[in-house]
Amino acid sequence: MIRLEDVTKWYDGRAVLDHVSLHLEPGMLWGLIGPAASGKSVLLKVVCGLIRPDEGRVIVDQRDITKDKESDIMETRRKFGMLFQNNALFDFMTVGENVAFPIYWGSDIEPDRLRSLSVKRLQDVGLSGSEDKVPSELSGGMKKRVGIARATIADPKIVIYDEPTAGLDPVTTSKIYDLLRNLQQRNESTVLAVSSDVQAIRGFVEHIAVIHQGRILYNGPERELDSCADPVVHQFIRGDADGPL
């Protein structure tokens, strides 16, 4: 579903993305996983077609977007569903309004229609009666729940999933995580969850890749990922206070 071929991106001189490499399964519950300003972001914005790589290629659903047109783009653009890191909602729209946003831009979609599917998609969630509710009233945990709703309400081919339970508490963040992990059996959708909680994402994903200063240092299942024997990986996954961190 998603391939990156050598991508590499440079800023200010520095390879941000250094030849980096990874091939995604239709279906695959992928993470990816890395300390702070390792690349992680600029990856995401890769895949999306939101920046080009200066060498390499991305293929998205078997197109190759680093040579497409913007307008190209945008069309491979309406395969993805994204939850941002902020949950970045629009206060002047009701949460409602909010979950339909991805299927009211650019459609002729009736208004009940519109609002049917977004009342719907938030009984998903867990949040009934909250469509008409703003989001300064809701609490972390429930703008969490907007954004996913929001980010699947198109049942995407790909999700990407951008610090999912960031702010959150345990209890909370594996509620998130099953809700994730059920609304992908139900669309068969190809999920990227990047995450700075290493133990919450473990559960979550069946293969995971640990980047560093822009290189991929471990790709493999999720399961072998302690027996990997690089120095970053081993201090990273464990939380060392020692170590080449």
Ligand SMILES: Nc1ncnc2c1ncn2[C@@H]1O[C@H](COP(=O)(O)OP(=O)(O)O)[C@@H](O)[C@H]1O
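Residue numbers count along the first chain shown, from 1. Basically, rigid core = biggest C-alpha set you can superpose within 1.5 Å across the two forms. Given the structure is predicted, the values throughout are model-derived calculations rather than measurements. Compared with the form predicted together with the named molecule:
- Relative to the superposed core, R14 undergoes a C-alpha shift of no less than 2 Å between these two forms.
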Second form
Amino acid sequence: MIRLEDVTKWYDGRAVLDHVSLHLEPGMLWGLIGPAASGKSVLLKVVCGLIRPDEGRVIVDQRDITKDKESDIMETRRKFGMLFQNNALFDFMTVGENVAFPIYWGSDIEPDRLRSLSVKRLQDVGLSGSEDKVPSELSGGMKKRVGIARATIADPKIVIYDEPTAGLDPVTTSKIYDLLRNLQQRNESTVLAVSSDVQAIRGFVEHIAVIHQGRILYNGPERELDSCADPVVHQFIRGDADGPL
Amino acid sequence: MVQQNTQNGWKPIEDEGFWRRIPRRIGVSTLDAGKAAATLLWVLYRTVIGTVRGKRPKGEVLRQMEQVGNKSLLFVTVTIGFLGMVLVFQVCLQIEKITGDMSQVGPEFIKGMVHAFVPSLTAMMLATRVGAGIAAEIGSMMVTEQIDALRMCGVDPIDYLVVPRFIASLVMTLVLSVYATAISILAGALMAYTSYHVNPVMFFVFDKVTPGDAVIGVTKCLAFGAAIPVVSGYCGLTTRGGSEGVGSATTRAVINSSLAVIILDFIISAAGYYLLQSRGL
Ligand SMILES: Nc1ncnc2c1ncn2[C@@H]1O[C@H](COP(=O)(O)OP(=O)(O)O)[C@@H](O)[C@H]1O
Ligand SMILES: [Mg+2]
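Please show me the structure of the same protein in the form predicted together with the named molecule, now that we have looked at it in the form predicted on its own.
Entire complex below, previous chain first.
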């Protein structure tokens, strides 16, 4: 479904992604962990065509999007929903308009139906009655939920969550992961999730990858992660202060 | 390098690295400038295409017209009013010293206003007010990933953000310039009458304004009105980093749109003079 072949991306003379190769099957729950600034967000944006890699190929459903024109990539992106690291809610719209936006633009659904769909989706994420608020009135956890509602309203085949629980308390964190799990089971979507909260994400995904300085150090089943021999991986998942990191 | 020099008994030249780096720096800056120019032209091209056949949010053009037009009204009135008065006062002052015949001040003032002063002054004001607004808005959307979110929803940020501002600015620069011409004439007439007892009727004689002047004036308004949102939109869309990046994008937008206005003013004035005015049009 998604395949990355030797993807490399340079920023300011530094390889932020360094020959990354991946393969994701449909319906997979895939997690990506790694220290700050290791290239996680860049990798997610490369997958959905927001960033063009300098080398290598990104193949989504047999289509190489690295050579596509922006308008063709736009078409491929319909398969994706994305929660951004900073939520990226449109601050000039209400919460309801934000959630409805992916299905509003380019379609001719009537406003009433649009509104009921967005109210419904806000209920699913536990935010009924917030549709007329503006994003600046919401707490961090509520913004994440709105972001999740917007990422999933079009029932995309692939959902990308960039740090869905960053800065949230443990209770909210586990509620958010429950929500993501429910949404995934309902839509049978493929999920790519990034987190720096290693324990929480390990409870959510089946497959996990570890990235460090743009290189994938581990990519495999979640339960075999502990037996990975790489010292960086070892230190990172145990959270030790001493080590190569 | 430095070590070798010391071994040979030379004094190490501190600036050697700097001077050596110059050719490379020039090369890199030229490349960067070339890339920037290419991106700017691409934004212009995409904006024009988007204006012709893009999809834009409902009611956005009207909202932007209000932003560009109505909200600049007071600023334009005050600035153009005072500038008109100062200009007329200075001209009368000089004429009084030479011939003392003030009968032609009004018609000549109107001519100058129409083809030269009003379009560029109005555009300079819009470059600061509107240009800064566009760059700050788009730039902050850029650093908060809202632009990426738009692209994820299948929206072209140029169609969605730049095109409505482009259309609004194109129309409103022209409208505001017509309005500013009227204000400058009124202010000029008032000043000439109160200070030098020039008959105010002379400020409503449009004899000296040729069709060429009007063509040049309108061309300038359209060119400036197009340049400001495109240049500022480009600055906004190339914002990098956090709030600091938004600040520098805003500054770049004001400086570059003002520069664009001045350069276009020069080009259109020169072309207008050779093509129209020198032939008596
Ligand atoms: N647009 C950009 N321009 C320059 N450098 C960038 C850009 N985007 C990301 N980077 C750099 O790439 C590195 C990885 O960034 P990112 O993927 O956001 O890290 P993280 O793993 O924390 O999500 C960082 O060092 C960042 O500075
Ligand atoms: Mg990140």
